[in-house]
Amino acid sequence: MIMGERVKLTRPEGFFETFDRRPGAVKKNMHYCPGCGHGILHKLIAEALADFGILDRTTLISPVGCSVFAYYYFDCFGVQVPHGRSAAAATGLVRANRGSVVIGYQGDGDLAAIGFNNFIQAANRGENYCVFFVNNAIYGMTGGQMAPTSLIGQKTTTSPYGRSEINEGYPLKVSEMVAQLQAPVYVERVSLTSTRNIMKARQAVRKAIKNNIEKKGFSLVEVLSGCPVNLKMNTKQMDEFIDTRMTDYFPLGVYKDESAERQTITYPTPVFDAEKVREALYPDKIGEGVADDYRCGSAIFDRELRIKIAGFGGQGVLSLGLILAAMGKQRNFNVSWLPSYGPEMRGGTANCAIIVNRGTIGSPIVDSNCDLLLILNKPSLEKYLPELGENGVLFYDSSTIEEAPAVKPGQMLFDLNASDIAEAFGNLKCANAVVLGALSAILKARFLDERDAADIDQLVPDALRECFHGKEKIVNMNIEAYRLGQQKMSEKLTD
């Protein structure tokens, strides 16, 4: 400071002293349009962390859109995110650490139509951090197309006669949507355009960031903001189109506030020791396993097997599949399985395809030269047939497919009535499970060599145990159904 010179008004301490991170020669200046709100509303943020001293604990979150550059100015952390998943990604710093304190800050297009989903489910659950968003009733960054909150009327680069009711429908009111919500703490809606506006618009930005620090749940500052350079306005137009225009339709106002009452939440300590992360995340060691240089020594082994299993959704056929797969990768292969299903979980049709190999798996598809099918309805095995390879088995239960089907020369049929056994056993549920014990035993009997034909007795359990982690009586009542089916089968195949 010069002697005899006061400086009433500078930048505050919550942007950097020269923007460095800005491309090109300007480094003193923002990058935004004349008349737009982004400006203002970085300085309010700013100059709140810089009072609060937060700057070193905060992260602001940029979206897609005009502000996605906002890490040029502010001097916190920064992180850029997809669009519309600023919540997403806002979920995951809070949680992991919570003594952050972070920034949501998004536009009308980010925020209230790609990202809603995120952001609503956020809100809902009341994540501890606070969200600004900017709504200028159009899309500024792309080009002036027709946003979730262009009003009725209003005529954009993708709504040339206006916005319809009928065809686009009414414009987003999130405010009102999101204080309806029981998590959220705080919601208010405020503008830019006088004075007067601007320093509510400043106690608004500061009461969100207070509830954060306070970790008092989720805020929400809407705030409308001018885009004169899309809407083809000068600043007073601008002005006029958000006080009459905009707030007829967006009413400025608190539309909930619970600051005062609401207690500070009390959150989980999270876990940071590696071993006990490593001991949530992976259950442990399943059976004996085996070494890294173990081969089974089947000749069937040797090249890749292709497997596809198909029935009805609710058969089991998605967990048989996961079950090879495991049998597969404990015993050193490598292994895919891709499940793929209709939109009916539940009696809709379901297959997967299972791929196992000592060597590299080129695609985990299965839709030829398929070298077992296990067949759980008449739909599926209509459907994938024709894809059995020239030496391919085909497993059918025969409770559900009461005529043998034709296989061609060279192909190899088995059948058991796997859901009656399973009904009569006491669970239908266990058929995939009395499928993979007739599989074993035709295993057995035609393709195994000894060692590997003692092994898999051991080897389902081991599996078993894997896909059902924890729930040992689901795997107990398997291991039976298991045995069940093998025994049938055995029966079956000495007949």
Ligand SMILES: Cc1ncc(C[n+]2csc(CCOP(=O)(O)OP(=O)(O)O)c2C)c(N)n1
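Positions refer to the first chain, counted from 1. Computed from a predicted model, the values in this text were never measured in an experiment. C-alpha atoms forming the largest set that superposes within 1.5 Å between two forms make up the rigid core. First, how it differs from the form predicted in complex with this ligand.
- After superposing the rigid core, the C-alpha of residue 465 moves by 2 Å or more between these two forms.
- Taking the rigid core as fixed, one finds a CA shift for residue 445 of 2 Å or more between these two forms.
- A displacement of less than 2 angstroms separates the C-alpha positions of residue 237 between these two forms, with the rigid core held in common.
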Given for the second form:
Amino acid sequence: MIMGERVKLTRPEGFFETFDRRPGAVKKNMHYCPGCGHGILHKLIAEALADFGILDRTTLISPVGCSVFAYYYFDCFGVQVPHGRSAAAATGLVRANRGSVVIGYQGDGDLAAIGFNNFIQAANRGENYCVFFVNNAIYGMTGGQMAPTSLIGQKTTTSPYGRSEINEGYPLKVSEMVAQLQAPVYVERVSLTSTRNIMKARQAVRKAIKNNIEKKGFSLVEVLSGCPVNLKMNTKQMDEFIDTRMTDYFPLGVYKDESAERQTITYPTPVFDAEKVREALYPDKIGEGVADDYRCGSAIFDRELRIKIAGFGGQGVLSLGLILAAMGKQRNFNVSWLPSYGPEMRGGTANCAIIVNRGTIGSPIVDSNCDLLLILNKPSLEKYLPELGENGVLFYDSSTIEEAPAVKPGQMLFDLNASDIAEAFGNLKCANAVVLGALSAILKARFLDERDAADIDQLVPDALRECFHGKEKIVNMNIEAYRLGQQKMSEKLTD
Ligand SMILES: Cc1ncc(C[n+]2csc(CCOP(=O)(O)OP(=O)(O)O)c2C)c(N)n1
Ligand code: SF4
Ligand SMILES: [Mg+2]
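Okay, that one was the form predicted on its own. Can I see the form predicted in complex with this ligand too?
Starting with the chain above, the whole complex follows.
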């Protein structure tokens, strides 16, 4: 009880008084193992935040790793990000609020493996935040896999014979790499193995945070830290390992420090034009003579419609998707459009998924239960036909797919030689508008009530005008190709 009181009294004010977010009965201790470096570093940071009086404008970004729950402890703002995404979140946070202090706290797996590109690009841009990089030479949280900083010869669960430079390459010297970049203002490597080293680490933590407060750019403090549990050492052996083996390879010291010379960075004033954002999100309805609250009455619109369009890159697959999405928007549906660009040069497929729903769209992904597949080449047919739902509709371009595919009972099959028609029309690029025409003919003949069938010929030009805003020539050409496709498909349907 008395010990408990002492712990409470020596706790820096940068921590919560009790860690109420921690589940379970233990509300005063951290979740770290005995001998772990994370707790010591937390304490240095918490103390600095309180001493600088910046708790109310600091965001500490918790990573994925043993310090995933750092937000249990710090009495400032907190964001917990996906593995390795600290630098991306930090960039958004500091740019959105130049007066904020942002701390990236990352392990060696999080920073130097999965998140390295994010991290190094943010450092190279000189984003105004500071990173505390806990190098414990191991993936602590997941039970001791090799980290980019594991030492040569170090046995881990994924390097059971010891890390070898031939197989796994050399341990990454992050501080040295960052110090080579022009933008960072301050880079230091410290350790936590003795009171002296902890005091040096304390100064480094303070300097990095101060640089952030004074808007001097990017600072990195690499902290050599112990994970006695996964390195299977007691705390004394752990400190010795850090002081000898780790420090030999990762020498302590200042790698770059321009804190004194650097001026406060002046950032351009961001432009936020609310009206432009509104226009982009909610374009005005284009149609004339159509009620703003037009509600399609056909039964097919009573549930979510899941559409996929696929073909070669350059066939207008993605823009056809955009046109369908615009049609949905024009008629007051919620829509999503998710493009996927295939390796076009190597004969792969480009595709996009469109969802039309009067209610909320849960996910924009269509990878099963597809209601409508519009397929413009053979590889796409092979790839996506299995995704067609029980009563789904398949339309394919018979100019590029010669053999009629086999569909299951209940599924419907339509085709038109859309590319040939577009070519004869004078522009192969209009094949997608021909397909749109064919689709409208199918919808009119089989799926739309009288009112919606009459509406679609007005809706398509409206959607084209939304998509090709101001390019009246392109709009008109597409309307022509659309009408042609519709006529040819209607003829086929009545044959
Ligand atoms: C996208 C993703 N990949 C992998 C994981 C599994 N994972 C969780 S923590 C971790 C490594 C953590 O190691 P480190 O960053 O060194 O932190 P430490 O636990 O050592 O402090 C990994 C690979 C994950 N959570 N998410
Ligand atoms: S596993 Fe290692 S890094 Fe994780 S809390 Fe325990 S000692 Fe610390
Ligand atoms: Mg680690």
